[in-house]
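Presented as structure tokens, the chain that follows is alone, the form predicted alone.
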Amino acid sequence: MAEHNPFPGENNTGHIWDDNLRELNNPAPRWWMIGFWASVLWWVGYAVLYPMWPIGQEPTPGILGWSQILEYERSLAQVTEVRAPFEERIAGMTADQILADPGLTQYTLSSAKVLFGDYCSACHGSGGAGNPGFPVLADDDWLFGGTTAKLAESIANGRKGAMTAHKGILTDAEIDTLAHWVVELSEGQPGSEQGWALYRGKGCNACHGEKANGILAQLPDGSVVTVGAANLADGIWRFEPGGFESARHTIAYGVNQPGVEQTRDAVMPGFAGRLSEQDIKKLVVYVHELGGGK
């Protein structure tokens, strides 16, 4: 190619394409060469000062002895030192006592937000808004009660709801009647007499209460006795999207019924042993404040 160079004396490499496209052989600009060699020197300096060359499972430490792990540990120690007075106070207090102290409550909420994101938000959503099939924690509707004691119970021990599948117990017409009755209650209506008669006659009130609000009894201190049965008299649906078909499905196939293929799944794992008592206490405060507690 170079033997037939049509541009002699041009200082090109002799590589010619399409008759006139050629590669020149000019040196790089001086500023570029200075930058290139400076970057080489910078690289050598970095390799000497900081961890760089892999040797076995560890890199060379560098003469400064710096590492990301050491930086992390120093930062963690600083954060731990700042948090220590608050953590010591929380350790000797109940969740209710923490809630009575606005400053300590604010600290606890900030601290527990990370715990909630790590352990709870996958099911209950960011900020307790609820993901499909899981309860919303940002409202004031509680299946097992929203007091700090009940919340601690739920978080530590977990919950597993249960409702009998009525497909082999009730006729299709009776299931339809109950499903329509539940929808009526959810819309603020009193509910049909036929629905109430069936509700009480089939023993639904044993779990959902005489008023179908999920409360079996109210104690003198204001707390309630419940077995975790849903409040049928409000507009909140445990299993979305709600409405007649949803109610009918739950009545027919129940909740957590072994051997029933279409049964609803409603299980919350317990965190005792996975989280410390301190962390569980923080989550109790956090969840209590999400929904106002009851």
Second form
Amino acid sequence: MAEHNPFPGENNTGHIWDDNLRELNNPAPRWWMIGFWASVLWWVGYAVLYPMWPIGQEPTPGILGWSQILEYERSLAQVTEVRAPFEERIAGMTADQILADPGLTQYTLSSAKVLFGDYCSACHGSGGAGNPGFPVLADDDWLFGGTTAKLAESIANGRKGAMTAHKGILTDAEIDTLAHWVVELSEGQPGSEQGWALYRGKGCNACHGEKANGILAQLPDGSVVTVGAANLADGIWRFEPGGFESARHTIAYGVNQPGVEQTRDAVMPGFAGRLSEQDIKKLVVYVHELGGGK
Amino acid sequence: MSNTRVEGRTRAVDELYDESVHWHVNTGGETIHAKRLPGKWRSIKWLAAGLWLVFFLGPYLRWEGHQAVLFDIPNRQYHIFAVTVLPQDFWMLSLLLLFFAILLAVATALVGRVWCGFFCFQTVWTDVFTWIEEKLEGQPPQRRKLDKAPVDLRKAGIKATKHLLWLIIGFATGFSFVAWFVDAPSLWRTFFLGEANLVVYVTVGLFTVGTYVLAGWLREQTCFWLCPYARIQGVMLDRTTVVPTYDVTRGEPRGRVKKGEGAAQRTTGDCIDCAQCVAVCPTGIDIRNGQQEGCITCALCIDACDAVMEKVGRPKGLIRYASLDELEGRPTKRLLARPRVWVYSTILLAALSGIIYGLWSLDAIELKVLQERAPLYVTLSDGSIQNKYTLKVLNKTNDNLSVRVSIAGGPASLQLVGAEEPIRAAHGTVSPATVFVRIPRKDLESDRVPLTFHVEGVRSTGEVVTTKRPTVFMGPAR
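What's the form predicted in complex with its partner chain like, now that we've got the form predicted alone?
Let's see the whole complex now, leading with the same chain.
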């Protein structure tokens, strides 16, 4: 290091090597330094006010006590507070009573939309559009009844249909005759005599009803008794894609038959353990309003 | 020419020169103390400024029991006389903005920065502020003297009065601004009782300070350095734009009037270099240097120069409204021969027609139809096809309405389900309702059947309000 500075007036630091290799002092502009120190100050303030130092399991809490989780919980509490009066009213009502109140129905529909999306739409499609093997909920055809009471039952306890596999019980020709007959019925035709004879003679009417409409008995209050057997007399097919082949397959292999490899699989799980009574009630209203509630 | 008249003229010219030493070009270093002279353009300027009285008085107009013009932001309702505009109608605002943007363009292309010179709030408020200043402190030389004088009781009194008046105007500006957004009579009550919304106080405060600083202190510096429109308008001028212009050919070489020199001996142009044009300029520029960024085309220099020309017996109009083409002796195009006029007018007309159409077709109720998409349609057990629609009825009236829904189009066997009861539509809100439409499959002629929903409500006055919305009925492909 040179004792006396051979390059005066150029603002060097006095560090000079090899005669002329020297370190210059070019300070950052003042505005930049002000910005720099201001951000340092900001950082210090931030460190004091907000969670920052990772000490142990949790960072230091910061004197404001702010945290993302707290903020989330606070917002959630706000939402809950807005919902509370509605929820309280709904709690004391039946699904039918809710449906009689347009305002509450509107609230319930908005609220249940999320539930339906979470718990139902995976099988039944968003909006109850249905999926192959999973019934459409937006139509008016119900295997187990479309009243609010029946819907609540279906959601809470689940449903499992059953139909005997008839391959071996019926001849292939008989199965074909019945399948053709079902297709005729679904198209609004009266159905062949042969078909009706087989239908009654083989005991299909025990489950599907005298009129093949899936109804065993109609009670004085208008509700109907069913065992989950499909309405054969309408244009809606329980198992996709519908038509002759579908019908023949179902008759031959049945529904939910243990040990029958090609049997139709049709199980709806019960949600009583997973959803609160309130949520089930909301879902009943939602499903009822999808388009075909009775 | 009589002797007395010549003497009088000489004296007048001497006075002008005595004064002219004080006038020089504004470079931003000191306060501009512009001289005020009466004249034609001065009067027009006051008339134009008078339009701003609408800003102060407008909020007190009433219409059918409510404020005639009220931009009710908390309730999202904008009342303009008989019309109520909701945020849903805000597409019209974009047309309104377009209209004014093009109006600015067309006005500037034709007559220069006429907005800046006559109508702009910065110009008008500054004008009023300096008028007060002149009334209190006197003519520019006295004002300059007072500025330099040491503070004594008299100076402090004058200055305090001036700033107080400025602040009062600033406050009135802020208060009037807020009165367009809240009910004006109740604003008077709540504001002075301390019951008004905090936003109201903050807004009035900001406007008071803003007006005071902008019109009292920044003045022409705002036009020079802050205002984007000043710059934008500068590039909208062309050779045919008529602006206050100094006639160089007539004026130059400028030269002082020599005593006893007759018109025949004169070697100079008509400009007598008295600097009156600079003296009166509120932005402190010299118009003789030609059109420039500082010129707000207020035409006050025309008044000043004409007065001088009259005094020295030369023709008026040395500074006048003229285009560059005119000045350079080129043929001037007629107004309608300029493509700019046509293009701008077409856009103006389009925007205006849009707004008029919008206001004309504003329904008191509005209907939106949202078709269910999952599923698009379902087959019902009786073989008919069902579509589900969510109707959203926006009620813009002040009554709660019972709205009946009906449907047009489709086969006779079409069934509308869920619309038996009218929709209860509360005023100022959107009310949703779900309806189903069923058509037997055999009657479906296409997988897309056009339908129209009609809604109809009866106001408390007995007036029937109605609107419709087309939609489509989806079915299975045929």
